[in-house]
Amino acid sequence: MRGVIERYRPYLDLADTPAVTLGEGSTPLISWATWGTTDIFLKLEGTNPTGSFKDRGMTVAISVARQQGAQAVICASTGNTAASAAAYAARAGLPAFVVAPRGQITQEKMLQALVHQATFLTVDGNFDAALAMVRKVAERTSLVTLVNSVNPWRLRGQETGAYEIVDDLGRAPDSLVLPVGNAGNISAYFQGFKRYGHGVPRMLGIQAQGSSPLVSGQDVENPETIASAIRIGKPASKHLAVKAVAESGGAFLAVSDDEILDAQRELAAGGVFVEPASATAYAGIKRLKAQDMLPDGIVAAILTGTGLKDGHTPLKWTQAKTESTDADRLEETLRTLLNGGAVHVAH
């Protein structure tokens, strides 16, 4: 499968970059549900080679820092930056190093790092103030490319998200749903909207209340959330995205770790598993619906991360279904979970 660079590259000034790719990008966009005058469209980010949409980013970003003869790539991250940093810096050959805030990372993301032979350098702080140091290193050495969203490259290659939309509608969605952390992904995509053609749509930013800076105005010095991919209090593309927001009409919504967690079961139970911040996306459409504020027409939403990125938040709303049985016993084991209501079954 061709990746982002190939199927884009006159989008993407990449004129004569080899590109650094796992075949990224060419996400499924799903049909989920229509509400009223509301078509609801879900963009599953997780089918990534990592498992996130960072890779879409990541592929630009390395695929320059090599072209430009980087000697090794340095991040900040709570797990996804981490984990699509080493695989496409491993591609390329190149040393990736992490920087992370001690105790606030999943260990399913920390092991995808881990296995591309990442170096983890942990610190006291959130993500804001292990972004804050390694900006600073890359500012005062050539020798380590940043690849954080606050290199312009990545937010490039973030921007293919919405030519994929366009292509596969044919026209840019009425409204665009995404999860909002570091703030990146939300001005890709306006961008990539402008940048393709066939329209802009009214641009809806999510985050979790406990982490909602671009909501109250106001940056959080300890942003606490569920949702660990969006767990930031200083957005770095702050200004940017407002400004996607403004200039689409758009607006910014905080929903609670309650909503976030209701919302990726319901996800869970139509058959898409996806981690909190992706479906902070969806709690926010949903609470939309629930005051009677849901627009009109299309609403995609971009869900980041794979659920297999956290596997300890869905135990706080899992419950399990095992039964013992054996060969002899297994119909009349069928029969009665079945007729006592303890399997559901789709009609």
Ligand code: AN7
The other form holds:
Amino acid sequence: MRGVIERYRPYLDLADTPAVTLGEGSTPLISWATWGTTDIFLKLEGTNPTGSFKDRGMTVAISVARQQGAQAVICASTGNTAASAAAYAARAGLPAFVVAPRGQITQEKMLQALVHQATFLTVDGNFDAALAMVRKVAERTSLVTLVNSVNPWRLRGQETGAYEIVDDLGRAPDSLVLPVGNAGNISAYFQGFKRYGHGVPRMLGIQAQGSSPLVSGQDVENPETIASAIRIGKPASKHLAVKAVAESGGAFLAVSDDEILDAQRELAAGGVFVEPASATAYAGIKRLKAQDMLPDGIVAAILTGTGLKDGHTPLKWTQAKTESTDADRLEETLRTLLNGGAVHVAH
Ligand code: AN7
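Now show me the form predicted in complex with this ligand; what you just gave was the form predicted alone.
What follows is the whole complex; the chain from before opens it.
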């Protein structure tokens, strides 16, 4: 497949818009575990071209922007939107401007924006302040097109994740679990399942405790969490997300940073390395399991971004053996670890 526009064009209402694509989408949906009457599936969105789910929306938003004659694109970002906007703008031959909260996005995401030649700016404030600023500027001038998820084409593109899950399973899952920051993705999936047919899952939105306005029902002035991608206190699409959860009989849930790190570690121990924001979804599943509240049937979790997006945070729980070795010491190490019961198997 050649990207989500070519795969799903009739569902996107794009008619003849030429696709600006990097071959996004068609990501793996893997069977992870069966616990009692619950089957857990994971959708690995980190396999998208820039390493996150944002590419699904960005291919559509930037294709439309280019067709409409945009001169440049702009976004605020906790990192992944910036990386994706920079790459797709580069592919389209358009200048990109990205505004990030100073010191609050990972170096890897900043580097992605820079290597694709975006103009990278920071604000002394959080993501919410950055988004308010770029929205104001995009309203004032027609020089730039806003490609945050308040641009409806972004959500249309992100609907394709739902289409793919239905194509893979032959129907919608019974429950869908996603990390929630600015609340665009949960809204897009809900819209997507409705548009594609074959059922709508219970939508379960997981937030980080220090950054959980949809759980408390109140905007958060100073959001805090180790999951920098979802450090967002005033979600732009909260009205859509609240509707998605209410209409589908779902819920919002908050998990602590410790639960997020523990979920990241457990996924990695099973071969799946995701960034902390994505581990938040799995932390939600673990919490429900621990409380014996895991729904029956198929539960699919959207793992939104690759672990390589944040190489620093896992240092909190990884251990490197730094001393040098030789054949004798290596053999001794193997004997100790494999016979001594020191090896932990995750499942
Ligand atoms: C890995 O890049 O908001 O609820 O500016 O990067 O649709 O916001 C990223 C969000 C989940 C939350 N997982 O999705 C940005 C940005 C990862 C993310 C989310 C983000 P939304």
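The term rigid core refers to the maximal set of C-alpha atoms that superpose within 1.5 Å between the two forms. Quick caveat, the model's predicted, so the values are computed rather than measured. Positions refer to the first chain, counted from 1.
Worksheet item: Rigid core fitted, is the C-alpha displacement of Glu331 between these two forms 2 Å or more?
Response: Yes; Glu331 is a residue whose C-alpha shifts (by 2 Å or more) between these two forms when the cores are overlaid.
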